[in-house]
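The chain below stands alone, shown as structure tokens; this is the form predicted on its own.
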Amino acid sequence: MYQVIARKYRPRHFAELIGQEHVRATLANAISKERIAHGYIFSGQRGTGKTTVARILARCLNCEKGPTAEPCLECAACTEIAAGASIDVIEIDAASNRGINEMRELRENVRFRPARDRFKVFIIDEAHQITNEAFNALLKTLEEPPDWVVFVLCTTESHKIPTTIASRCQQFSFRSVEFGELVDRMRWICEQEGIASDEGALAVLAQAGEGSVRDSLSALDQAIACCGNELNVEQVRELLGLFSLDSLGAVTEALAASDSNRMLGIVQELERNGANLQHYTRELARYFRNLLVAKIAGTPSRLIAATPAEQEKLAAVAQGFGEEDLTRFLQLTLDIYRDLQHSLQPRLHLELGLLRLVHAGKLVRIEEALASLGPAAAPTAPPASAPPTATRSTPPARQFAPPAAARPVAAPPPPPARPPVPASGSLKDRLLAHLAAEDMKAYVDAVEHAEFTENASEIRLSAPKEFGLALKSADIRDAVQKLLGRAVKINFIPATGAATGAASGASVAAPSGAAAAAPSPGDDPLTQEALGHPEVQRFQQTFPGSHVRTVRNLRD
């Protein structure tokens, strides 16, 4: 009876394993040093050798020359384990034996010694499908089994294994097999079978496996059945429904030319040939990913699952696009693939997605857009004597003359020279002269009604309450420190008695044009304090003729 290639060339000892060196080295050392655990968890992608390694481990433990990392493959134990006929190596399919009753039966079976071999090995495949109740029934047995029992749990979804089970076992993560190792393995098998094959056909088969040895060998078996003793890359690609670089490259050609009509033609051709649009989009995403890797890492690269000749083609195509463009194309293609999974109109979604790729290819980086404008794009201030010109986006017919108030006038005459600040005299006189020279008239009246007491590090001043805010402002502090040439502390003490009465009828000096806003003698102190604030007076200077009608205390 015919035996499929995946079973016929199944590894029988550690030396024949490919891509799992970390597992092979660890288990071989453990067997050689007699540090054999009672429980193992083998997890990883399908077809990477989990069950195969479990059988090799059982063969190493029960070989007549063992325990040994190099089983003889000739004794009764080795041959029966290879044929799946050993009564001391029990393989359980957890997909169909997942309940608590099956685990109770297994627990009872553990109590009995091996019939002939050294160890009784339980290989539980698809272990993640065991129910929580069944796992709980297995906990105690898995933690403290008899000396002659070894458990091996194989799973593709290790996150579904309860932590109480995982903590009682040694865990091994099986990796996806690299593209080059898969090609080498299939080339060796073809030589053993007398099959002529080219590198392109083997590369297509390895790409179809996506890191799974069993999937790749199953595809190889199918290709041999289809093509006979000579594998042709085009026939193999057509058999597996894969797309060549030329067919996928039509999309990048349309992107380079910004040809939307060409994109629609690609979809039409796919429909005419009966291609699976979702599968095509998946291959297109892989194609853009390979282009991006070729752009970043260069070629040849182990990151790209392709032959050296195909990698050179990918590198040549990638040179016509930027890294940002390829990243954008890849993301948009992934969005198309996601939409097609639930679409009732796959052709419509694919056409729309490919057109979005074309429009995305027309985007220009903002740095390039600004650089293309040239020096003329830099804004320049219009001369003071000329009216402002219209912007480029304003049509000439919509230009209006500025109002009379806004039209430029002749430059005003230079301001009169400021009187010099005296270098001697009292601090109050010098401060008044400095405020007058700096056009800080809003503070002059406050300083005139203040008394100064000066010492080495502090200045005390007293004035009526309505001038307190002005005297405590930052502008007054800066003026005093500028005059003295050092930093000093300013303390304000509200004046009482005669001083307050003398100034009770005085009001804070207001700029010209704001006299109407000055409080009358009958105004309350809150209004006087607000109108004496420097910011209020600055506002009145900015907007002549303004009036303060109401003053409210926000604390009330």
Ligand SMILES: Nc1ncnc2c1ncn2[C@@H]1O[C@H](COP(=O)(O)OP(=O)(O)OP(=O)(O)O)[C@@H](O)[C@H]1O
Given for the second form:
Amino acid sequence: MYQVIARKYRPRHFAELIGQEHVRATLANAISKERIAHGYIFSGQRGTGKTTVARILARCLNCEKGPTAEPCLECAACTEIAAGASIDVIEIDAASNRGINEMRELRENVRFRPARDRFKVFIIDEAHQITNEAFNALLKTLEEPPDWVVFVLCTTESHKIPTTIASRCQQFSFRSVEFGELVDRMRWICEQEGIASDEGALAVLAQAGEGSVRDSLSALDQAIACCGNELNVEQVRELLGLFSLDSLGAVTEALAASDSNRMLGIVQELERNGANLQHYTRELARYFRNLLVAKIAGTPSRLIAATPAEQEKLAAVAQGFGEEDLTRFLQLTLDIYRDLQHSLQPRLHLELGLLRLVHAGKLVRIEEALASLGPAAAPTAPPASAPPTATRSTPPARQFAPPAAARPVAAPPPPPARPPVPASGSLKDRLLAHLAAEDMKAYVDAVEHAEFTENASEIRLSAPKEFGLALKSADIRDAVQKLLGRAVKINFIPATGAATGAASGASVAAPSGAAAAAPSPGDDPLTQEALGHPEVQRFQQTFPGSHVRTVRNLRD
Ligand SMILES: Nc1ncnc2c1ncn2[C@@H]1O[C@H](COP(=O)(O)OP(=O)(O)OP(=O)(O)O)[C@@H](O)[C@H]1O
Ligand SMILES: [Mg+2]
Ligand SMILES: [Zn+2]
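Here we have the form predicted on its own; I need the corresponding form predicted in complex with this ligand.
Below: every chain and molecule of the assembly, starting with the one above.
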């Protein structure tokens, strides 16, 4: 009878195991030093070797030549374990034996010495399925186990193992196996089986397994059943419903060209080929994730499950996009995937989603727009508000954002030379000169009066209300503190009504047409004052068409 590849090639000793070096090293060490624990928990992703290692451990402990980290594989103990026929190695599937009665039986069994071998090894698979009662029964045994007993609890959900149990066991977490190791393993198995396989096909199988050896080997079985003794990448990809980099690349090309029409064509094509759209979206998300990793970590990267040639392709595509773009594309694609899960109209959802991607590529980042507002009303623009495209690593041909000139962000005036702070003069002059030097000139004109004695701890400013609000900002406090070389309390005295109007009038730029036309929330003085505030006006210029809906005084 045909034995599936995963079982046929189950590692019999540590040397055949791939990945899990930490588990292997620690266990081998414990065995050679004869420091065997009575309880082990093997946790981690499915198909990564938990049951396999449990059996290897049993073999190491019970081999006639042992205990040894290198069992002979030939003695009765070694061979029986592979066949699951050893009376002293008891495998229990907790999925079907999860109750109190089974655990009581097990407790009985534990009391008797091994029939032939050194140890009685209980391998409990799917241990998280054991009921609470049954765990309690097991706990008693784990607390005072006879010398000859070793428990191995295997689970994919270690958080479901009660802490009372976990704290009496040594825990090992099994990691998903790396792409390269999976490919090597399958290449070796294909050689053993006389299967010719191209590297591309092995890569696709490894990708399909997502880190699980068993899943990759099952996919390999499926591929052999379907394609016979020669595996080629196209067939295998089609069999598993995966998509090539080139077909996914159509999306990034459409994005680079901001071509909505092309996006619709992609969906049309998928439909015509009878592709599963949800599956496609998942692959697309993975594609964007890989592009993002290629962008951030560079290639070749072990974080990307792809052949060197594929990694090169990914790097070339990633070049054309900024990190922000890729992050946004990934997020949006995950949104599409989520929507598709419940959608009765998958095609519409995918179309809509892909069109959103195109539009997302054209957006100006909110951070860039806000950055152009400066830290605190600064007519002397800091260099950060130079055209935002400068911060991108994207080559100009693939720029998603429109050229700076076309953006709504007003071009900043060239920064004037900072005035030096005079060492002497009235406090107001010194303070104002200093604030100007700190790019806070907008507040400078507003200050009507500053009162201060050098040894006092307080500074009193008389200025319009808006200045008072600004005092809350750490910027201005820091500036004053820097000037004086110590912390002072800044006491703000609102200026009189008449003075307010005059003062803010002097400091406020004329509102833009759009801002002036915007509906006003009211005519009360507070609202008028807020609307006249230079920050508010600059915001409105930056985001034309924005409206101020309500004005609240945060001090009240
Ligand atoms: N680390 C590994 N090295 C080599 N082969 C492995 C490894 N892990 C799994 N395999 C292969 O996958 C098959 C299944 O492995 P195993 O039963 O040990 O997985 P598991 O972690 O117990 O999975 P599950 O959580 O589903 O029980 C093995 O027969 C073996 O062929
Ligand atoms: Mg298992
Ligand atoms: Zn042996």
